[in-house]
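Single chain ahead, by itself, as structure tokens, in the form predicted on its own.
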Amino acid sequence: MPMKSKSFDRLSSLLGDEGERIWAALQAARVYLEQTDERDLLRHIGKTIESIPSAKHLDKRLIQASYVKGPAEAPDDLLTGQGLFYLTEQRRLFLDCTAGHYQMTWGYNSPELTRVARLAMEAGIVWDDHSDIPGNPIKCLAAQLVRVAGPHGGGPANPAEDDGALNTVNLGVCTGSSAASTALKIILKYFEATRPGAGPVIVTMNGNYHGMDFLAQRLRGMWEKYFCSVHVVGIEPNDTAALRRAFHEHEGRVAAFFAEPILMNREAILLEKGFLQEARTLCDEADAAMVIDEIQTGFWRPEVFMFHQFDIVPDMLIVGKGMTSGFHPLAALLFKRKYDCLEQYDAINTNGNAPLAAMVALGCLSLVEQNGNRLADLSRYYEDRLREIPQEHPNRVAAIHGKGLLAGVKFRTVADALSFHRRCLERGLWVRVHAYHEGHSTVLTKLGLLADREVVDVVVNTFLDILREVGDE
């Protein structure tokens, strides 16, 4: 018999003593976001929406200090969101310019993907399952990922037989961190089999971010004293001479080259085509795995994966974040068949191979491909508009970084970047700022794929208005 629970008759009871107030605020906020035209929402960002009842802020001192800087009387924590917009517990309306934590491809509570999830459950597709009996959605998603990672215009009829294709997929990992960790495990296993006794060297970009795994954090400079046999060589992005030196100085020991097309943890620096093509050549000569990390860039472009624009084929491709649009963590590692060397349980997560998440991923992929022309146009338009900023304010803004909807406004001083960030939040634009490492002074954006030219104009015009005000001070 189905399990019964009186408490589930009213979901507000699950939210504690303040559940009724929180529930009332949630329902009113949802109705407001769903029934208000986008133009009206854009006109009201930064304002308090008085028609929504207030929800008492719950004490968050139990949450770790790295996320909570201390208790506050009235913080602007999230209440609910819809599309590109969200409302806070203080009823302030924000335009989210970073797609949640860079992962909500189609915004908050996408109606299309919510419908996919509901219909899938009604059809009997389960939330999760055992990793060694993958459901049909997992197998279908693997095939679709191989397809979009293949050459444009069609590749071999049977990619499984093509040694040069990304034709093997691990979907048993639930986060990008786990997918990157799997890539590292494969690299070490392959290196050990082909060059026993040698100490592996991994070449990567200074400012990389390949996840929270212990070894992945070593790639960005952490935990050095605990590693004695794996050597990491960090080079500056787009420094081709340094890249060649790294491969030459460690000849016979280079196991892999890791890179993100856009370093969102390094002020949205875009890697250059010639740099990555040289890396491809050097990896081929050294039998080193070329690993392209598209946790950030994947599913954010008309061609789905950004590596295509560099005219290269990596040996491994890491995918995460935007694949399920924030619904449920599901990541993937695509790689060439020769690297299929791990044992069954060497690289799986409890929540990997989740059929329901795979259905949402298939829906997300379909939306990206259906909107390809619009996304290409929107990306060009955003780039063009952003270029107006350093042209008008060259004394404060040094450059525009990134590509398409993944962009950074590089300021000449940290103080200007921090001030600009604060003013954006005051006006209801949720952006992030890189100012916590020496030399970092960039405000970051990653617009969700629901954005249109009107949203772009509001964002860029607000940026320009803020800089004009600062210029008058």
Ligand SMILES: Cc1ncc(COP(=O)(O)O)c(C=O)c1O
Second form
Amino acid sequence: MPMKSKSFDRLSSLLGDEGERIWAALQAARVYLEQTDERDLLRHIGKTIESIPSAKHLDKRLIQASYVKGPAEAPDDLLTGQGLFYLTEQRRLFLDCTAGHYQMTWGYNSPELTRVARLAMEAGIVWDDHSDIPGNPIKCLAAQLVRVAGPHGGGPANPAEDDGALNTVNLGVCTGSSAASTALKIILKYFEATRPGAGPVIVTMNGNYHGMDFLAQRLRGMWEKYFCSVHVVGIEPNDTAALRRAFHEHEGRVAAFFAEPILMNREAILLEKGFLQEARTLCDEADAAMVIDEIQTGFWRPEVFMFHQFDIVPDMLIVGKGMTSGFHPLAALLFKRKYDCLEQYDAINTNGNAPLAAMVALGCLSLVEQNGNRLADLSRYYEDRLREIPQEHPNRVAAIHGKGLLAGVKFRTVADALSFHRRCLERGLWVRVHAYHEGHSTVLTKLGLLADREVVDVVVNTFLDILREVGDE
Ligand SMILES: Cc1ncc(COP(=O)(O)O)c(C=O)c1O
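Now show me the form predicted in complex with the ligand, since the one above was the form predicted on its own.
Once more the chain from above appears, this time first in line as the rest of the complex follows.
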């Protein structure tokens, strides 16, 4: 009997009783986003787009509590998005200033990368396969990652033979959490082999975020009572004295130093070059692994990986999120060959060996490299314009954090940060706020790489407008 697929003639039927009406809203929203030019879209952010038919959207009472924000009966979740813009189920238009959940390098459904995926599928590139037979896209992506992690301006011709290079790649991991967890497992295994019986110490930044794995969460203070022999030392970002103290106090036991160049989960604090260089030296002296987590910073800069800016080479580099621009998740861990000590099933995900996602990652990398000069210019422009904010409103805004398109507006009070965030949402600017930990009062942005000077002007002018409206007293 032939396989049945009749219901696919009308995809709306997959969405249940309300499917037809939801589909009509979706299609009208897509046409609106496709046919309205960027200037008009920028003029309409925050407004309800009446030309899109309204529909009753599905409630989310069956979804876990932490997802159910806002009213369950009339949710205002995402309807569709394109580029830097998205429309909600209530047909409100937003300018997304955080690239979704910080992962959509080229915005929602980048036409270029959609084309890569479509052409790749038509050419026979498969969605997924077994990790024993990784296929050309995965092998090519591994080679490209090693290339961009290598020294700029030409390094050794054969990185595979170079002990100091990030020349080994695990591309069998689906998400950043799996890549970070792979790094942690390698660290424990390497430590056990080189210092058997000792309890490993991991030095981290207070306020870090390295994903959802148990040990990664232990690095940020969770599950403490379940870990008996792993000791975590948290230090303040850029506190070089505390860094030295940590290595000194735990001499012989430091297994790793873990850090993100910009702590996007702690107010976009930027690590300083001198601090990271000191960490490099201390790691070398202690045979501790220096792990740089570029899940946030990777693929968001002209040089692809930010660690190049600090004139260091980490021992391990964690990448994910922006690598596939939000397509089927694929992450990677790059490391120096001496850390290649795990067995096959110690660190792979079923869906982490994804040839199609690898093609999209290759397309994403190519776009980043092709647009290097434009990105450098845009990043400088955004930094310059953001600096106007604390200059004009020093009583309310203490500083601008971050670097380039990953930027935080640090407020002097939590109340100001929360009220500013609410006003941004009312005006159709999707930004995030860090105000849920003591002392946190920062509004975060991570502009997608599609942004141009006009988008930057709308974002910064809206920020300034809001502050002028609120006043400085
Ligand atoms: C710095 C950093 N590391 C790791 C992760 C975990 O990545 P994923 O959500 O893909 O598991 C994140 C996610 O936000 C992150 O920001």
